[in-house]
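One chain comes next, on its own, written out as structure tokens in the form predicted on its own.
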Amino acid sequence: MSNKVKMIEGRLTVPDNPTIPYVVGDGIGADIWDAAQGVFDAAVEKAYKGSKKVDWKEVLAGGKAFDLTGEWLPQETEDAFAQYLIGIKGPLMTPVGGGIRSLNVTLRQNLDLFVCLRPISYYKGIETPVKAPEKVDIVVFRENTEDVYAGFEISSSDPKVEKLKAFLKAEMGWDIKGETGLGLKPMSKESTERLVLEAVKYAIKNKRKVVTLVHKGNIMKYTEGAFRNWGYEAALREYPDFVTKDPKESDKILINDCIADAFLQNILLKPEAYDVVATLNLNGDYCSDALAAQVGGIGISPGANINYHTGVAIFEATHGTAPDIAGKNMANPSSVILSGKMMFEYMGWQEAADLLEKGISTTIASKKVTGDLASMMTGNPVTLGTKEYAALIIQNM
């Protein structure tokens, strides 16, 4: 039997020993991977005694792919990530100002992974800034491929700026003066579409209540307003039967808007009133780490980049390389963990992520973990390296 996942007329067949491509990733990467990897293992020979099992397939990105091959992407990696259909990756380094453009972003784009999934709940035993973190439920649609990071974005030093400036001015009338950087902001209708129906089914899959489009209309009217008119629109007209305005019809989902600084005060007033999500990019990579913190931070978040339409997902730890505690044994391994998680519910293996929840949410409320989680607790926590913390998560499934 082939072992490579397929997408067969709309729908993900996963074989019993699919192929996953992973990528260690850079800095504290290959230390969370090497604990997350046996806790995948683990889970899965735990929930199917050898009946599946996942063939890892290292693939190379960033530093380590540079050191061996002089690029920083290969073409190979993006290759087996659409071939294979199903990848999980570490951190990956970019530089903020220059050098090499985000990894992140580019695999994003180069594959067309359009939803950016971010779900941030609350694990009991951390102890956060905020009073009442468990209130936090929220599942983040981050359209993934436009906005601002869609790269069209121009040195205040190249020449070519002057050009564009010019033309502006004549075609625009806009007068943009000085030494300035210049980029584009597009925002189109077949984006948000798709991004804010794959919401919508998230939120009727999962019984979810409420989806907010969250965006800066008020003041970029014709990319944020145009997200807001578009995702009513897509959502009213595709799904009728289960979508409304109107917050009277109890017995569907409400769909509502909020402005995006309306929305980061009020998931600190009240988050119990936002459920689902979907957003622009750039707001998307806001309220998500937002969210994250309130819960305790990025270090126990994961991630999912996917296309629903191809069936190319890559999962993905959501914090930084953290480069000063590489090999140290100290970095917290439960973002990837808790990717991967997500990446067995992708792929129908609910019996193994179920037990990844049921290890790193008894891990954490036992107060035994590694030292950034156990400065968020008080009572006395155990501060565990990351080979001993995945080691009682694999313990405590």
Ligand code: NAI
Second form
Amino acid sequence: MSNKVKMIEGRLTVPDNPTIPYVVGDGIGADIWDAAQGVFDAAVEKAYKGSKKVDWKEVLAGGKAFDLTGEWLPQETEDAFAQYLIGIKGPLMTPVGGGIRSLNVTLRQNLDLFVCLRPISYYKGIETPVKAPEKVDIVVFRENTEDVYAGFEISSSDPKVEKLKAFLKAEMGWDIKGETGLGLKPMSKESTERLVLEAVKYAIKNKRKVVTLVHKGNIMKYTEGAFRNWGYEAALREYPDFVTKDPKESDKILINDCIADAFLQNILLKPEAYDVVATLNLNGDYCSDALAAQVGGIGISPGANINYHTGVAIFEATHGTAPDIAGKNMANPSSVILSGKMMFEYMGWQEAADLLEKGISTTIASKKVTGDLASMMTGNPVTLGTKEYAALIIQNM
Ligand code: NAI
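Instead of the form predicted on its own shown above, give the structure for the form predicted together with this ligand, please.
Complete assembly follows, chain above in first position.
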């Protein structure tokens, strides 16, 4: 039997020995990947006693790829993600300047990974800046391909910017003065609908109660405001039996919306009001990191970039390469481990996912953790190295 994950008639089909490509990542990538791979294999072994096993396949990206092949993101790597559907990656450094686009953004665009999925909840034992972090249990669906991330941007020093300004003046009557860089913010009906419908599907499947559309439609009426309107329309059109705008219909999922700045206040004031959030690319970037900080999880939050139609999904650590602690057995591998938990859930290997959750939550609650977490804990936490922390997670599964 083929060991490729496949999408057959809209359903993901996962063999017992799937080949899963992984990118180690730069900086602390090697520290956290080695630890995480051991934890993943232990969870799968414990859950399935040898009847299932991941066949890991290394693919290159980032600094390691550049050193070995002269390319930051070899075509082979993109092809492997497209071919095997499910992949996982550590952090990648983005070379500053020189016009090299973020590798993460490139992968998201080229593979059309239209959802950036960021579940955010609290782990007992972690110190946080808020009084009741356990009230946060929010899953963010961030549109991943459009908005100001689309890459339609032009420098003030590019001669073409004057042409564009002249066109905008002549055709639109827009008077853009002085030395100005310009960017476009596209937001299409198609991308809105596919994002919002996945958020609704997730809410139905996971018995969530509310889907909130977060936008700045009061200011950007034809992009963010359109996202709001198209989002409501699509959800109510496609799932009339499951979704309502009327809070009195308590047997259905409530769909509502919130202006992004109010949302950033409300997540501090009444986070329990939010459940599943669907939002545009830039709002999603800000909101998911603000929420992660609120639960003290900025260094451990997981993420995934998914195209639910083709099945292609890349799970990833959301922190950077932390060059200051690379190679020192100090890095916290929780973010990549929890992204692996999301990966197993996506594959339908729920038992392995549950073991990872148990291992991580028990270990963090025991306050035997890596230095970044220990430094934020009261009550005599014990600082462990990356390897020792991973070993304890396995023990606690
Ligand atoms: P960073 O997340 O690498 O580091 C910020 C701080 O957090 C540092 O003090 C670092 O030691 C600490 N830290 C981060 N991850 C940690 C972990 N797992 N365990 C313990 N401590 C951890 O952010 P920074 O410094 O802004 O970026 C460094 C590089 O990472 C840049 O090249 C940037 O482009 C890249 N980056 C890549 C991302 C990705 O691939 N998803 C995301 C963010 C940044």
